[in-house]
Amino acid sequence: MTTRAETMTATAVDRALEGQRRRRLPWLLPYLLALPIIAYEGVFILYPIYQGLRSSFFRQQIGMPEEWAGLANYERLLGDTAFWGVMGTTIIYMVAVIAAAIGVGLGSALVLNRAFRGRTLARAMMTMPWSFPDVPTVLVFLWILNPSFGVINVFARLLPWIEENPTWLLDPRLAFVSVVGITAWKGFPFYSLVILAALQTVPSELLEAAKIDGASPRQAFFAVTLPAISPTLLLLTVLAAIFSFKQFTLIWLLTGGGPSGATETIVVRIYSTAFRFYDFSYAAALGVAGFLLALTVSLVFLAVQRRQDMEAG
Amino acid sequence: MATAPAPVTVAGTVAMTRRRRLARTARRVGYYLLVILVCAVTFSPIYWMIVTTIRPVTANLRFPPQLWPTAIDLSAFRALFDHEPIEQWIWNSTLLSLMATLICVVLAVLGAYTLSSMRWRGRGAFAIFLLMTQMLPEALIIVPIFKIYRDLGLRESLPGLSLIDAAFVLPIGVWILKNMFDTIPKEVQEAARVDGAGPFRVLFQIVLPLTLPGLVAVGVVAFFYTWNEFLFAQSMIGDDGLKPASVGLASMISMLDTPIERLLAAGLIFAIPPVIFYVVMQRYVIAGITAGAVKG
């Protein structure tokens, strides 16, 4: 009976807090909070797309009407060296970059990995480079690399094959590994902080057993450790293809794409086409190309990032 | 027989413990050199920008440069104050990333407590799109923003500049309140709404008031993403006296006269907040921007 008159009560109160939450919750509620977000992207990113799809269609010359140019646009990005050239550079620097940025980022993420005094500092340092602004950056990397009186010449001097400063940003391979260096530099400590968080959820059981087991410290690191972040590496790995994709500014203020195009990415091919030579609607066909393989990009991260959620249930 | 080994053992055991004390040291002696050699790399481009403006311009001008300063000499700063505009550039970031940092923040809370506290149709559509619009590349749509923007007046301006990179760092201010949001239990929520609180009381009540350091930094990022972007400023704004910082810093690298110690015065200036902030909220803003996707 109690019982009974329990369960009737239960359900009742049930069904009236079912009642209040639906009345506290009407179904359109998430909806009217997600869709200032959605209009305001709309206004400011999807609506931008669509021109910039649109003008890609059109040609367009200073102080003259638009006019429509069908395919044109996109039969001289096939026939341009010029813009595969671009394509090659802009493969090769994040491939160059994720390499670097994600390589010693591991390094130094296993070297901190342990409690020693002064853990704190080290860390807070590792926060400098990637918070440090791009601006800044460029002013410092120009005068580091400058070739009178630049402090890496003294450090470069001291290979023996190595007689006078090298003009490091007017070498077509010097500017392009300095550009990769400098964007590694900005890049792997972030990459770092993050696979030390990684490391930190491996299971100590586990090393603990590998270590009774006899293995070596290597053997541990490779059967252990690895597989356990190898997925954080993955994403970051992802992470630093997009990153090195966007990146402008740092290009742009060190080379300005140069000397002859070594270091020039289709963002900074972009932006002299369209600021430099005023080519808008060129500019914008090379856009359409960019955005394809920015969509290629975040499509692999979506993929692994779903991949993951499911793997983390 | 008994007696004959005993002190053999103890001799060995000596020898044995001291090459031990001696590995182990030697040991930890290389891994606190990796340790130095990690933040040397990390550290020294920073530590030359530094030396390099404290100390008098005859010590920069020289080859082989000394590697750490011997006098120091502040007149960089001044000389830097006297002779370009920086506070106007400095008030002019100020203002600009305040507009965008207040219009992110905003939109920001209504995005994450709609994709943490409620269940509906198209969350996931939502959420990829706030992804694909996180991952898009500023360069990729300068040319129409650049052409929509001069038709509506909008250039020049720099309400007009902050709504463009508001766009821009929004869906990470929305992954960083999101995070936050999710470490709230379930529970705490639906005990709130069992008492009668409807959704904006249990969000301005409950779940912003535990958030806190999550929206602080939000603020933090959408502040200094606006703070240091250079590709919209540059192309948005011509006019000296709307100049914000990263585009004046970046106008001093092309006047060749510019003194070394002064142009980097002037970097390092407009470097210290970020720096300092980030160093206090990073470990917020490192789950934001990797989209929550890295657990523990």
Second form
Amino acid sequence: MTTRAETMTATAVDRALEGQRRRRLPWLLPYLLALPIIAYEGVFILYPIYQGLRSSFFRQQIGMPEEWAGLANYERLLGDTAFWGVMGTTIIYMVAVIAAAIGVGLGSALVLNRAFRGRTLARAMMTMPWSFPDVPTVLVFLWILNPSFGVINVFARLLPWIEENPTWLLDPRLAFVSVVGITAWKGFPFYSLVILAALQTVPSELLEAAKIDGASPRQAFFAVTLPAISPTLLLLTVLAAIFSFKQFTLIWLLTGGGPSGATETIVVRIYSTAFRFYDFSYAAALGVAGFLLALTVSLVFLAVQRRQDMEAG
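Now that we've seen the form predicted together with its partner chain, could you pull up the form predicted on its own?
A single chain, with no partners or molecules, comes next.
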């Protein structure tokens, strides 16, 4: 039989162990909460990146074993004039979408930041393009841009230099402009909402002081409002670059990269190379090149943001 002293000693030991477990749980809790995200990133992002990088060093054919190719795919890539054309199209498309989407987003945010009747309804209506799925959006715009009965032709024919209905998705220049416009229309509500939230954090005292000093609304915008929301604009520029770079659905469903490759970005090129021509190893090399381009753009913007933060500090 255990004595009373032994029982008390065992109880004290149990309490000490329980206290240690309780002190250990707060230390482990952040890692336990982050574990699902880390697992998701590892399985669905890091592993595909590794697999794509690995595949770019092999020669793969359907029904045949892999063969080590070394840098042959990259040598082919550097000598491929079509690749450089696609990269140029991708960069121009990215810059155009950034300028259009963030420009329209900034303008609409400035309008919606003002007090007017029906502002709440206007804000709700503005978010509709962002909420539409890609496939219905494409179907609607295919009807709007139809060269025979598209409704946009009614407005285009009002211009004095247009005598016939434009072939919006068949002419290389018009197709590129149309794809950029549709992409910007689809994404600008997100940028507008974020900019609107940033505008509401601008101190009203600074705007009042600028008004008292005799600054016009335009001068107050460039001297007070724009510097205050510039970090938000820079972050949105990075996001817009990433979103436009990886955009596939709208381009593929609208033009398939045509006509004559006018709207073929690197993402569309990777898909065509892998799943139309079944050249998986070269598609992997294209994917690595696209990844490096996106990473370079992001690092440049982040370096600019860090420099601005250091100057502000």
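Here, rigid core means the biggest group of C-alpha atoms that superpose within 1.5 Å across both forms. Every value quoted in this text rests on a predicted model; they were computed, and no experiment measured them. Residue numbers count along the first chain shown, from 1.
> Would you tell me if V304 moves between these two forms by 2 Å or more at its C-alpha, with the rigid core held superposed?
Passes the 2 Å threshold, so yes.
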